[in-house]
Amino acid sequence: MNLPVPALNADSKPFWEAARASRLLIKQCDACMRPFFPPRHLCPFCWSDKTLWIESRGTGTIYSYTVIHRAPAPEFSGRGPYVVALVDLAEGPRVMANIVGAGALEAAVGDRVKLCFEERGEGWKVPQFERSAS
């Protein structure tokens, strides 16, 4: 069974199109200069509509995580157990993503992670993270 592809809207379309090219974009406020995620039209800190897209370095630290043992939807059956984590990006924003790859089930709070992408149908890719030594 195929995994679901991203659902685009006006705020997220540039994010998903960049992910399709294996790039992770986050928004930054051009008024207060604070980066934020998820993407939205207004800055969540100062409400400015002067925002821009910046590319993340794709590194971060696990803030929290959980291990999923029961698939939430039929498309994910047979994938468990797997790890869903809140990752603090080096730029500051916190994102939710899967931890994948070797040792994913041994993930711990404070582990350093690096960006990777999971291919989905129709050429779409979803940002994920792998544990990293550095």
The other form holds:
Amino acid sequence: MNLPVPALNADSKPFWEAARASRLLIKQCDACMRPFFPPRHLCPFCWSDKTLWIESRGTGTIYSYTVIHRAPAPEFSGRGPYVVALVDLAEGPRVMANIVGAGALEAAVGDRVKLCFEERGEGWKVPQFERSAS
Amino acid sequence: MEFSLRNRTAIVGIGESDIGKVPHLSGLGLTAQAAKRALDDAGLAVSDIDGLLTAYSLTEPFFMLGTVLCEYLGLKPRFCSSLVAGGATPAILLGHAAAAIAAGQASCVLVCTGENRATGMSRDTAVSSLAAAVGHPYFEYPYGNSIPGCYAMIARRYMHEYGITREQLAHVPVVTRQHAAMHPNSHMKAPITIEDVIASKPIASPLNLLDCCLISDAAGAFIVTSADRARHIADRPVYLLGVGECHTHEYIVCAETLVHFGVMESGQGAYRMAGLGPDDMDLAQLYDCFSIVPILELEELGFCAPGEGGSFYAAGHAAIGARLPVNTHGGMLSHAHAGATGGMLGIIEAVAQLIGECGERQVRDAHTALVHNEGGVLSSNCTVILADQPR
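Can you now output the form predicted together with its partner chain? The one shown was the form predicted alone.
What follows is the whole complex; the chain from before opens it.
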């Protein structure tokens, strides 16, 4: 089965459309200047409704992770054991992604990671992370 | 003066449905069975009930479950609603029932939950529908995380920051299973060892199958009334002394840290209302959907220092007869888990302990109990403190 493509709503559409072009966008408040994730209509820190999209540099560290052995849905069952991680971006916000690529199953808390993109159907791409050579 | 619910209400009846695989009953049927048992336990008539509160059901997802249950049970109450805060719901419902009674909106509230999660849906559907319910639909779903995966990331970060060990985690399901074996209604009673937990099938590292709660058919119910009325109804009413809540996030990606949650603020709210602290508790029924959870709850609720929940379990302090008996019925790891009913059964066990009807698993001199329920990924928290006397 194919891995799922992103679901779109008014909050998520700009994020996933940027990902199609291999860009990771996060939101930043134009009043208190704090970046945040997931994107939403107003800043969760100061409630300003003046928010901007900024492009992440795509570097971060693993805050925590797990190796999924029992997939939650049939789409993921064929993937074998895979890593789900919470990655703290250099800009501050935390995102969820898979750790992919060489040595992914040896991921550890504190590992430095860098952004890559994984193709899903219909031209969609999802942001993923690979372990950086240290 | 701050309005307080302390000493205003009491639980006068409790009931558990048949538990495990109960294919001859629907989720509503299980709930009705538990409600009837609670009513009989209280010695009340159906006409005495003028309020009903319930939670939600994934197996029978009625839009207006509270009203559906009123219809199913033939009730026409003046106070009714269904509330969805995941596993935190039952403790919150107890607080809402007490507030409604204190405000005169109802005099006798039936609080009931139930689902046929074992036989009402396939195991695959149970796993995927929970992942869909607790994972962020727009930003987490594409990555294939699971509910155990969420709690596994908490366990992993806990190990990193506090050095708790895989073996310490395993002590939680082992002692909990020992307690379940002493309850006639438990879903799983066969003894397990530390080695069994560590050798059980990996689900989401570092959590294995035996670190995860059960999927059961189960329902529970209790009846709340005013403290004044309770004294005339029950030989041994169980009083609500304190209730506290804290809601901090929904999805794990938005949790500020994975080593501190709203459990602490929830517990502090309950302690403050009760005028009591952790040292006053004779037992605790903690949420134990995964082995890591009661460990961090022990810490946040003040029963041990941060980072010491694992060694608390490994030292045997959570066993019946020890420093603080935890999950004396076997918890969600071994007694039963079916949606909101997991936390519900913790409340029922606390009441059963306080009125002294627990047989071989009875905690001696049990006068005061704490129950903590949490929903989502430690997202919604509610703590209640119960006692056999007003304080």
